[in-house]
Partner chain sequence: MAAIRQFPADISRAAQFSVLGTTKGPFGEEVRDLAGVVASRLLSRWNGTVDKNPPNLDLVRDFDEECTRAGLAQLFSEASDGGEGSESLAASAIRGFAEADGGIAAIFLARLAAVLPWVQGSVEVPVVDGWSTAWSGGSRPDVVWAWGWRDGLPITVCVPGEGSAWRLQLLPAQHLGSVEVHQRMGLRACPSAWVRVHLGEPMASIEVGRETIARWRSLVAGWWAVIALARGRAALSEAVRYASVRYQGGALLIEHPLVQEMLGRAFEAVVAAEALLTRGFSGDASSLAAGTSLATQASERAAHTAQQVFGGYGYMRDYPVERCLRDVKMAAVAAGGSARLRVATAHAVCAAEGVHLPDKGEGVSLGSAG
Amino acid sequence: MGAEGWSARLGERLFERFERAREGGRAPRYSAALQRLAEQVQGFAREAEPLVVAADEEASLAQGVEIARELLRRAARAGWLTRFLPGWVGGQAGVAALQQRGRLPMLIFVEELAAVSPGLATLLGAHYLGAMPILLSFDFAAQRRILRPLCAALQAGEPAICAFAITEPEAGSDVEDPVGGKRARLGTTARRVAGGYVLKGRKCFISGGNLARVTTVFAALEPEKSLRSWTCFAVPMDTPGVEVVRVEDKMGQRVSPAAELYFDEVFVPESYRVGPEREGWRINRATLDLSRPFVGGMALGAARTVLHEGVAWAAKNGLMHDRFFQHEIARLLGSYAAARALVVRAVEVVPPMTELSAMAKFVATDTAMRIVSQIMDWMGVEATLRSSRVERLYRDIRLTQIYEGTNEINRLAVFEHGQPRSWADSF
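Put the chain from that sequence into structure form on its own, the form predicted in complex with its partner chain.
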């Protein structure tokens, strides 16, 4: 047989195999290990869904808080609240927890939780957010001191979570944005005393703040120097003077309580300072850079469910072959896929980049909101019923455009380091 016949046969065979592979459907989204993780999270979230629904609108705030506590207990028992903390503090993640290999699982975790309930993702995610400043201070002794007892309690099934407190009544965007924040009116201060510090002031909208065992609180040593004097403290919430002033009555994500906290002359020992004095902003910046893409992932997880609901509705109503409908849904799917690729990219970059993280956050959350809004339009009034998932997800997704810095502030963050760095090779 001539060389030509041989290569033609090989070509045919390859073409056939290629076509068969294409017909075989989609490429796996994740590796087998990650796929298993996704399925485990899905299982947990599905079982949690009835409680999430019960904590929604008709429940009183107190009922909602009790449900949140119960969900945290379940999550702790199942290992979800220690899974992404490093081994040396008692968690189950390797050294790579903050690296690329450690962050993709975290993305899958929040996405799959949010596919059922963004509120559930915030409830569990805020715990990691609260622990993040302690990890990112890279003070290993402090990490062990503060986080080890928590992990032990979590493993015993107690809801011993962390919370993260930067926002104040008079400073919301100002603690997310160092440019605007130059003139921030910071009301939470720390005063040096023998053996430690005394904290005074108010923090608001703190996710899980009413349930936390430890909250990372950012306070100014010299209020007139505002963020430049910012310092982070891990405050055990049973310290005298710590007060939960209120739990917010929110539009959505009602399974995740947001609390106002008052620190009335609260003593914090030196050993519970997180990182050096006046390094608060840098630690906060690093924390937000790490967490913002996850907020994008959260929004997209919910949007994915909405897309499924929309398509299921279309199939039920004989619209799947309607080319106009196909066209409109394709538009949404395309923007979903692009946003998700951006989020994955932002999660992969080590260390996280401010501009990429911010872009992932605002692009993904805006995309998700557009998706849920348009699917609701298609589905009509039935999707506005409280019994419809789409209705709940509409209210839940909306929050992702507001917290972790409003999307406007995230857009401004793209220029936070002056010229956006290495545009071409990073994006």
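Other form of same protein, the form predicted on its own, not the form predicted in complex with its partner chain:
Excluded here are partners and other molecules; the one chain stands alone.
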């Protein structure tokens, strides 16, 4: 046999091996380290699910809060509330890991939690959201001063979490948009006094606000009271004058309490100001640009579970060989895969891009809502029962279209700089 014959035989065998590999299974979703992370989070979420369901069904808000506090204790003991904080504040994340993997581990964390419950992902993820402005100040002394005591308490199993407070009764998603922010009626103010500031005003719908040990609060400086004067403060929640006014009775994500907070002449020392004066808007924008893709990932984690539920329902009812059903499932799978690719790309871009983060958020959450709505249509009344996981995830997913800026505000963020920048180059 000549050289050409050997080449043809070799090519045939290599192609057969290639086809066997394709037919033998799917490619691993992550590296070995990230796959271990995903499996660990899945295990924690499965163990937490009975408490999540209990909180969802609990009529007493006080009892629901106690369930949330117990889940935070479990998460603290398991290391999940320090896992993604840097080592210099007492966390577990090393600089090398942050450089190599970026935000992908955090995406896996919230996505796998949300596959069981977006509320569970919000309960734990809001802690990192609250810490983010402190980290983004790049003031390492302030980071150690504020976050190190929290990490020490968390490592001891205490639910010493952070919360993030921008929303006010008269200023919601509009303060997450430059145009709307100029017209926002900001009510929370900071007045300079000897040694620090005095805060006065209300914040509402604050995830974990009633559970937090420290809350990053954005306030307008007096006498300006404009978004341009917005300044961020880390407020210990045991400071005199801080009051939890109420906990909201929400339709979804009930395991993650949202609270209204009142600051009545609350003194904050200058050492607990986060970043320079009047840098609140920029810190807020950077925080949201980092966090919005995670909200998209949470919605898609829940949508993945709903897709599994829908396929299982179809198999039970003999529909898996129906060509029309195959067509519709393929359409949902394709939209899910495209949205997730966008979310993954958004967390890979460093530093984060406003437009890309906003698109990841509204595309993924809208896609997840379409998926759960379609599956509910197929399953009919069965999916509307309170005992149905799909019913709970429907209510949970709906909230992801609203917080971290409504999806309408996120669409406007694509044009924040007048016209979309060269976002296409980032794909």
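Please read these numbers as outputs of a predicted model, since none were measured by experiment. Numbering follows the first chain given and starts at 1. What we label the rigid core is the largest C-alpha set whose atoms superpose within 1.5 Å from one form to the other.
The two forms, fitted on the rigid core, differ between the two forms by 2 Å or more at the CA of residue 59.
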